[in-house]
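Okay, so here's just one chain, in structure tokens, the form predicted alone.
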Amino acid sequence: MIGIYGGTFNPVHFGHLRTALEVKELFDLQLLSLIPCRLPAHRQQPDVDAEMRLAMLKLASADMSGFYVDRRELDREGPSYMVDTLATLREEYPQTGLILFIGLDAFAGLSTWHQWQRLFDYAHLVVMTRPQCARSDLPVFLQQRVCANRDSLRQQRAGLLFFQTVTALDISATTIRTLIAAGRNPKFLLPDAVISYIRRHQLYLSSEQDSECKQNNS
């Protein structure tokens, strides 16, 4: 089975990486495809170029066996709709089970996604939940797809919904960007290689810091 884990990764951090590792092991994936989003359909455009976010993701996952950084959304024009991404993956892997992994917050807004029902035509959907997280009532469309155990996902290539508890690391990309803009050290929240990249390219600085850097480099 192949897993799909998408996001803006702005920047990638240990919260992303820990859950990615857990689901790869729990679902015995042959490959976990990490897909940075070029143009989010449901949030503001990231302030960091997509190629830079891709580069940071490659640095963060370089020593992880079975992780693959996939640039397909960066090479596609228009909003980065996940249904289009899954359609291209299904063309490449017609006989392989695909699992789309999303967080609980993203799942709460699933009905706003472009052609969200069609996601199940191409892949299973696994919601990564926090321990003791209450599950809200689901619409009938989703209730009919819920399965009780992970093994059920291997019996067909797509179409099921499963909830998987993962380790909840209280780390957010927003917090990291805020720390950096305040001149504070983000160490232990994301890989050192990513921190070095951020510093080398002077990313996430406040407007005052950015102006000072430009003056120093002029």
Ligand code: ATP
The other form holds:
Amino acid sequence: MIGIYGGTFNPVHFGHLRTALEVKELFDLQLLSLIPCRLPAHRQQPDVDAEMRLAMLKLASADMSGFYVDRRELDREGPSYMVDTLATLREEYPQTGLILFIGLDAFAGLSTWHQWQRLFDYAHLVVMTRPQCARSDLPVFLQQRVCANRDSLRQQRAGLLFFQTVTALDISATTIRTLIAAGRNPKFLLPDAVISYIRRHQLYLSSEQDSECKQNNS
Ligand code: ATP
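For comparison with the form predicted alone, provide the form predicted together with the ligand.
Everything in the complex follows now, all chains and molecules, and the chain you saw is the first one.
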């Protein structure tokens, strides 16, 4: 089975990486594709260019075997709809089970995703949850797809919904951006190589820090 882990990754952090590793092992994935979006369809456009977000993902996953940083959404015009991404993966892997992994926050907004019901034509959906997390009432369309056993996902290539408990790390890219803009150190929230990249490219600075840097460099 192949896993798909999409996101803005602005920047990638240990919340993403730890859950990615856990699901890769738990689902015995032959590959986990990390797919940064170019133009997120459901949120404000990130201030950091997609190529830079991709470069940070590459640094973060450089020594992780079975992780693959996939640039397909960067090379596609228009909004980065996950349903289009899954359609291209299905074409490439017609016989393989595909699993799309999303966090609880993303799952809460699933019904706003472009053609969200069609996601299940191409892949299973696994929601990465916290232990004892209450599941809100699911629409019938989703209820009918829930499976209780992880191994059931091996029996078909797509179409099921599963909730997987993962280690909850309370880290978000928003917190990291806020810390950096406040001049604080984000160490231990994301890989050192990514922090070095952020410093080198002066990302996420507040407008005052930004103009100070530009003055110092001029
Ligand atoms: P932001 O703070 O900018 O909204 P984010 O940290 O939530 O960013 P995204 O790139 O938007 O990161 O998230 C990509 C995917 O990773 C989503 O499915 C999201 O639910 C999941 N995710 C993000 N942070 C965590 C975390 N700490 N633990 C588990 N999953 C996470």
